[in-house]
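Shown here is one chain on its own, the form predicted alone, set out as structure tokens.
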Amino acid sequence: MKRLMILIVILSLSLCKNLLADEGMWLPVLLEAQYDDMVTRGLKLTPEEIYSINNSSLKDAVVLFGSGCTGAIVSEQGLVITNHHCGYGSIAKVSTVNNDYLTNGYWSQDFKEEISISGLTISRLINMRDVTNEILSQIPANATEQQRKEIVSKISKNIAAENKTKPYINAVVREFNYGNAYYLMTYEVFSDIRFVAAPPLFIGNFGGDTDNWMWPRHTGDFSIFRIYVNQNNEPANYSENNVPYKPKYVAPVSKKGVDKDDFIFVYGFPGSTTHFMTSKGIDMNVNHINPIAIDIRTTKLNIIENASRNNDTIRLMYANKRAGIANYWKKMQGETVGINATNAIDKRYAKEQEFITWLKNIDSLKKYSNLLDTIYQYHQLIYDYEYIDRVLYEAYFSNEITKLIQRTISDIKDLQKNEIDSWQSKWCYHINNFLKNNNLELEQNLFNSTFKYLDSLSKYLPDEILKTKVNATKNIDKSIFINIDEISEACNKNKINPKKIQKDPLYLLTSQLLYWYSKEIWPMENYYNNKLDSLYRIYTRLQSYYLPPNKYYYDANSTMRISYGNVKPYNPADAITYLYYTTINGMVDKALWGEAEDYKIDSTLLELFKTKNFGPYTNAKGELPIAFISTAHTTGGNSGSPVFNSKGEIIGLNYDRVWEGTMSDFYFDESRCRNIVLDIRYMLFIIDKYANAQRILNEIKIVQ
């Protein structure tokens, strides 16, 4: 045994030479392996100051904003800062053509002017607890993958239920690295959230799609909300009697700024990574699945853009949907470029071969020497099913018209003979709701334009569905779901016949596609995914032996993590070197010389620039900084994450990654991967000098 451990250490250290120090997203309760390195690089805090269960700590100021972003509490009255693009949907929701807070910005003058956002929640992590043994000890050794999942689900629900001690407490057990570990996460969920302030869109989204995922960047990507609670400082539903939240910890905001090579750390809720994915899996996703999704989303974006260009009502109605489509559309393109430019697939394959050699040199592990070949085979076997799934979703089932058809199919399926009147009332409600929340002409264009992508599935579709598809293609203009405005009129006259609906060509096609997917595609996709999960569980467990403790981390899964690195420039391509920060000078240059519609500024900001009225928010050169980049490992969900200096003071808000490094979800390369951060001094400048919002500025806990 001693000889085996020596061999493991030697081979792990040889691998370590090629691993990058800044890769990793660490659970704060498992930070010990990284702590010494963080201190060596400049950290001044103790582990207890970063994360504590018994005492207030930095983690109490870091919150889950909605379900997919991060925020930070920066005042004694529950003020939360996050990215503008995280608040985008909420701001659009309360905006109208007459009160367009999305375009014009909003700065509440007092508590009464703060706008309630229905449905938005903010969650504070109370604690996380390792429950791995509680779960794994109850799984029989001979359990199938499906049985294993059912057992885990049942036990996890029981553990969560036992810890949901109050109505506003959310407890959930999260799986890590394919089931090698499980942690219970307990949250305090706040449901009375109010919109406090946001800059106008030209600041909050400066650069728009043109600059999305790009560097250099000049986006003032921030918005401000407030948590309200009942008189006992407990989460509660909206009430006029609720009061601002008194937090356990307030994160200080620093005006000092950053310099090249400064140590920083990011605290947030990164969404999803698959950094253990094999070379075959990366190739399948990036070079085969992504291209079709990119093509379909390009079609959708062009249609929405053309309809929105001269129509403010449509622009606001589709602002959030368009942003959602565009964000991942550009990210997928960057992934492909980054993976291929760094030769990541070949490099990952070479590492996998080193790992196999390691296995073969250890008698007790030789039985796993074919593990990677088996994983490769299953990635090949699942490909067709993943391709079908992606095309069906992107081209068909994500369309609003198809969603209405699906809802109709579900309602008719449950329809009883004596319920025709109530069914008709319900269905007419869905129709009118569709027309209220969507633009019919735009949705018709989206449906017709993406419908053609079903042709790429022709070789997979059964003959019966192919015939139905041909009929639907010929009669698509006659479908009641394309002419929904006419159905709305029929609703008013109570002339809706469900039997007629069931003969509609799109109803028939959608019904058959749903049945085919649920009976033939999803079961096989699920079967192969279960196989891959069980194989990756073994693979990642072996990796935990193979890698030294400070190099083995869990994939992101929307749980609280810490990543860290240094402020650094980068060189993404031959003869191109980018500085580590941007200033308002670059923003004005883009506005004056850039051709893109996304580069516009108003006279107020331009005058502040001309007069150099930057206040105390400049760097040592007298420049007004806007953003900076670092080597910290981030992903989706880190949007809005506070970026701290060595003393635990907020110096920025994470909001993006560089386009050339978006492949970091699969493969982290320190030479190309950079996270983009809003310099907090620019946020303070906008609040102070641009908006004159002294009420908000005075409330933020600012330190020198």
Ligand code: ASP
The other form holds:
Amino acid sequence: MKRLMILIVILSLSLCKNLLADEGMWLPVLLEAQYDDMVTRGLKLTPEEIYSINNSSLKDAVVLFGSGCTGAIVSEQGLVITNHHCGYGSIAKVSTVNNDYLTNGYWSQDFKEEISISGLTISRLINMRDVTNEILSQIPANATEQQRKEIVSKISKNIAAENKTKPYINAVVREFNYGNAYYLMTYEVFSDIRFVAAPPLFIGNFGGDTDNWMWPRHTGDFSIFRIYVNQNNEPANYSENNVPYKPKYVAPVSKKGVDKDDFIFVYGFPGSTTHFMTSKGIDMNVNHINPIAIDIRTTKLNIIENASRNNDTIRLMYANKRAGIANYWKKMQGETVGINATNAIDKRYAKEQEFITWLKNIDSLKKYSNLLDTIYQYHQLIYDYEYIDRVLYEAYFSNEITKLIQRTISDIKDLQKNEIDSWQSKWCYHINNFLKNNNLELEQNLFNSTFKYLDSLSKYLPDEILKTKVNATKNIDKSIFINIDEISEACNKNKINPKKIQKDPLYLLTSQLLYWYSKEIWPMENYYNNKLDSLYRIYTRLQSYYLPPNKYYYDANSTMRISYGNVKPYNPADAITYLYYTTINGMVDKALWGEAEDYKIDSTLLELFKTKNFGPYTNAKGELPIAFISTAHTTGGNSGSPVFNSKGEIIGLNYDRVWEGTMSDFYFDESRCRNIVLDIRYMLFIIDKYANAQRILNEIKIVQ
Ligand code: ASP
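What about the form predicted in complex with the named molecule, after the form predicted alone?
So here's everything in the complex, that chain up top.
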């Protein structure tokens, strides 16, 4: 076996020389393979300074913010910086019409003014430990995929329980690359988190949806929180007696900034990638499923935008929803552009064929020669189910009217006679809530316009549902759920007979669709997904032999990772080059001349700009930088990740990726995949010059 492995490594090294350099999100405990490359490119830290469980290290300053973002500890008193869009929900939660911190920003003047955010947690990784053998050794060779899942889940829970040594410790076993490896992650979870400061929305969310996933970018995407602990410096629930946390490590913040080609690294908690996805899988998703999803979302966005244009109430009511729909709508389109522009499917297919040729030359691996063909087949087999699932969700089940119908169905399902009165008041409550939180006319419009996409499922729908659908189409205007305002009036006065509701055409259609989905679609989709998981498990294991160690990495799964690269411009299209950084000049241009409502500036910032009152935060040309881009590989969850220079000093906060490179979750192309980073000098400028929040500035560990 040993000789085979050596042969495999030699063969792979010769085959993979030309793989791209900056792809990859590395577990800090497995950084060894990358370390020399990082040093050659400029890194000045030892592995122990980056990640250590015996001594304090950089990793102790990198925290999981909530459950889907990253943050960095930057002061001896537990100050945490993250993105504005990561703090957004918490800031909104404590904002009121009179104290609208979201719109106007907030700069607490002392500890007492720091606002507790209930429910928000910040977690610090204590350590990660490889438990692969503990788990895999207990899985019988003949276990089915379902049995395997159950065994893994049981052992993982036991390992986690043994390691949850204190109430504030969270221990969890995470699966890597389809079950090829398992690590136990142990966190210390802080639950007394207070909101310290944030810039106004026009800075923190400058460019809004218009600029989301785009470069050039001018968003001051940061917010500031603080960890509080008990007198023993331990995590504790909120208490007035709690005190600011004394961190194990404080990340220094540098004012030096970045230049083109500088080495940088991103330390954070990337959420999810599928970078082993085969050419067939990419084709299915990008060319066959995404187009209809984009189409449905375009329809929805047009309706919401038309309704919002001259109606501020609707605009505000639907702002979040619109942003949610637009976010992936834009990302999916970027993926299509990126995949086609780089000819990714053909290139990946060619690589897969090289891999198969390699495999066929190794006696012990020959038996896997058909592996990729089998994977391609399963992608084909699952396609119909994924398509149905996606259309049902995008066109039907994500509508508010459908959600109301679904709620009604589950409430009525097992209703006993003596429960009718209480059911009625519950139903009226749902209806009133629906009318309070939505605009009925707009929802009717959304429902009617997306209903037609169910036609694309005609060839799959059983006859019975097709008949119900014909009836629903004919009588849609008469449905109770379309005329919900009339029902609302009647609701509190008259008894509403649940039997009558059960005959409603949309109630009937929704019930049948739900039943069909749960009995025929989801089980098959799950079945094929399990198959694909087990095939990809073999595929990724073989890739670990095929690829040299510094090219083989685990897909992101919300565990701590390091990505690295260089500050670099890119060419998004023929004859266009985007520079690697933006400045306040661009922000002012957008605000003064740009048409989008998302571009705004206030007189204070404009005055600082006009008088060039930028303090010590400028670059060598005297410009005030706002953001820069690099080749580091990042994804959702990396938002708020500190971006470090070669000495381990924070020079930025990661917040997005460029539109032309959003396909990096499954195909990373170094020529166009870029992460977008807030230049930390802009954050310091806003704190210092714009907000004059010296108390906060003085606390941050700034290095020259
Ligand atoms: N904008 C993303 C986030 O919120 C970051 C990304 O996808 O690159 O995590």
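Here the structure is a predicted model, which is why all the values come from computation and not from measurement. Numbering follows the first chain given and starts at 1. By rigid core we mean the largest C-alpha set that fits within 1.5 Å across both forms.
The Cα position of Lys166 differs by less than 2 Å between the two forms after fitting on the rigid core. When two forms of a protein are overlaid on their rigid core, residues whose CA moves 2 Å or more are considered shifted, and Lys621 is not one of them between the two forms. In a rigid-core overlay of the protein, Tyr460 has its C-alpha displaced by at least 2 Å between the two forms.
Once the core of the two forms is superposed, the Cα of Glu486 has moved 8.5 Å between the two forms.
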